[in-house]
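Single chain ahead, written as structure tokens, the form predicted on its own.
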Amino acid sequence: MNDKETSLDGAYQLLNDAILHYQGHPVGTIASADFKVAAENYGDCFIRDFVPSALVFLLDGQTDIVRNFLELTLNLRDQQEQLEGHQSLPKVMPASFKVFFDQYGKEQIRPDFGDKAIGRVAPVDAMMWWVILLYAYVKATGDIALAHQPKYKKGIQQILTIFLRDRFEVFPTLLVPDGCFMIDRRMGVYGHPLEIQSLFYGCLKASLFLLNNAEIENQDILQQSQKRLEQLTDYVRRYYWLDLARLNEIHRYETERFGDDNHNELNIYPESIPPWLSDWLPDEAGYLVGNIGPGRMDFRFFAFGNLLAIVFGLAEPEQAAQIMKVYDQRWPDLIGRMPVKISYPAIHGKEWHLLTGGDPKNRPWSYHNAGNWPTLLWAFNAAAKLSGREDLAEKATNIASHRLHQDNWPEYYDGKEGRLIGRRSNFRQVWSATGYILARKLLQNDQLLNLLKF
């Protein structure tokens, strides 16, 4: 067998070994099947991590496990504890859940709403991924009746209520803290990170589809969702976009200006442009910056936010093509020896110490500080195919085929080009395997794209 077939067989074997059961039914997959894993919660099923597993199951016709997962996580919301001094809010989704046997030998399930996670941050993205996965399930099975069941309709509406609730904000983007999405440690991504905005867009699109023609009490929430979607789309495409023309504009910005005719509405200081950017940004290419807010633009390239923006349709077709041009022309930086680098460039020195608090796991070119994450390969291939760059998808998949199975499916890789297995990386990481399976499937047909298209 060649590398590709050996890797695919190994990935499926790992996926099957990782299936989690509750009350005799498959309900998800654990994060890592590495029995030497140091972190106890890697035996949990994470909503975020399960998504690529679920997509594989849907494409292979194993829809029961996905339906069981959707049902179980919807019900687990009722187990969230209410903090004193807080008004009751619609229940959020847990970050993960664990199946275990208590001292009496009785099977139990324990959800984690962020109260056990590093940093004790609630996962904002879990609710969005749940809605998007429900959408993919309905597209795969045609079972719109599931989404129209009262508790599912109520669940979607409650999620929308959380995200659409008025706060001290005038932007259509979502304001969130550090650590509330895939980058789950302090990395200076608080504010309005791109990944959350891409997921918010996908969540709104999926919700509007699922609630269309459904009988719901609060029809206003659909109109509010549609309006927010339009504002979010325009805002991200306009303010997050960076190409050479936009960089020149920012370079010549006037600051401390007031009034409606001010072109620098967010008061971004030209001095905040990092020195690496002007030589690194290719001609006739561009990308969506990592974060933007009052007086702040994070010029780092964050892969998942850009790739999901293409997959879900938040990025315009021309923007999508230019993002893939950045990948094409900066391949060693953004792909390297193991697809796909999560962010670029790494933060160093005093900036690293201030932004991460001196986090040793997020040292430069490791973990979320510009490490390489194989699970992102599926999103890269999906974005590449949608942008007419299947050649890049094939090139990236070939790289993964030669190493990933041989290295025993690490969680992430270290180094500027991802040559080293992550220093604290877990092996037999399930979403590294499922990301590879999905990447291979994307090269064969467009079934996955059909599940995620709006």
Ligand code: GLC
The other form holds:
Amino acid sequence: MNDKETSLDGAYQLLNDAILHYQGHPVGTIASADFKVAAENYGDCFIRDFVPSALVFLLDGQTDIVRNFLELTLNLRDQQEQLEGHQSLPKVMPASFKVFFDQYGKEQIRPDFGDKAIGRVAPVDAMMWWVILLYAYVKATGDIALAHQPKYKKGIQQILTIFLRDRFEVFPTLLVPDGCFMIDRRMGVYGHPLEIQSLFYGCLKASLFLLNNAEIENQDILQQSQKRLEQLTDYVRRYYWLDLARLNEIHRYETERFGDDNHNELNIYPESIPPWLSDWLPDEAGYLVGNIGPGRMDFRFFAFGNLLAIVFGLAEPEQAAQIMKVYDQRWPDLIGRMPVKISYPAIHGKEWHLLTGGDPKNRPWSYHNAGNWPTLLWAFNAAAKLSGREDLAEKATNIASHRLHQDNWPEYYDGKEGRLIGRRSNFRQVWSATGYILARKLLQNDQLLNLLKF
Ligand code: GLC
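Please give the corresponding structure for the form predicted in complex with alpha-D-glucopyranose, as opposed to the form predicted on its own shown earlier.
Starting with the chain above, the whole complex follows.
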């Protein structure tokens, strides 16, 4: 067998070893099947980690496990305990759940709504991924009747209600705390991080499709979702977009201007442009910046947010093409020796200290602070294909084929170009393997793209 066949074989073996059962049925996959795992909860099934597993299962016709997962996680929402000082809970989805046997030998399930995880982070992305996965399931099976069951309809509407609730906000984007998505530690990603906005877009699109003709009482929620979707799309395409023309504009921005007739509405100070940016940004290319708020533009390049914006269609086709151009021209920085860099560049020194709280796991060029994450390869390939850059998808997949399996499926890699296995990385990380399987499938056909197309 060649590198590619051995890798694919190894990836499938790992996926099979990772399947989690509850009451005799397969219901998910654990995060890492490494038995010397670092954190206790890597034996849990994480909602976001299960997504690439689920997509593999859907493409391979093993749809039952996905359906079991959707059902189980929907039911788990009701197990959330009342927090002291809160009247009623919004019923979020858990970040993860564990299946275990108690002292009486009884099988139990323990969800983590962010009340157990390190740093007690609320998983805002879990609900969004759940709806998007339900959409992919319906596309794969044609089983729209599942989404129209009262329990599911109610679940989707409750999720929309949480996201569309009035807040102290004037923007159509979603305001969230630090670390509430794939980057689940303090990394200065509070506010309006791009990844959450891309997922929000996907979640609204998926919900509108699933609730269409579903006979729901609350028609208002559909109108509101549609309106928000339009505003969100315009806003992200306009304000998050950064290319050379826009950088020039920001570089010469007038600040402290009051009123309607003002191009610098968010009062971004030109002084906040980081020194690395003007030489780094290629000509005739651009990307969506990491975060935007009053007086704040986080110029870092966050891979998953950009890639999902392409996959779900939040980025315009021309923007998508330009994002892929950044990848092409900054390949060593954004792909390097292992696809795909999670964020670029790393934050250092005082900035690292202040934004992460001095987190040693997130030291420069490691883990969430510009480490390289193999799981992102599927989103990279999907985005590359959608923008007509199959050549980049092939090139990135070849890099992974040579190393990932041999290295025993690390969770992440360290270093500017991702040459080293992450210092505290798990091995046998399941979404590294499923990301690879999906990446390979994407090179063969468009089935996965069809499941996620809105
Ligand atoms: C890390 C990642 C998170 C993932 C979890 C399980 O905490 O940051 O995104 O869900 O590991 O793999």
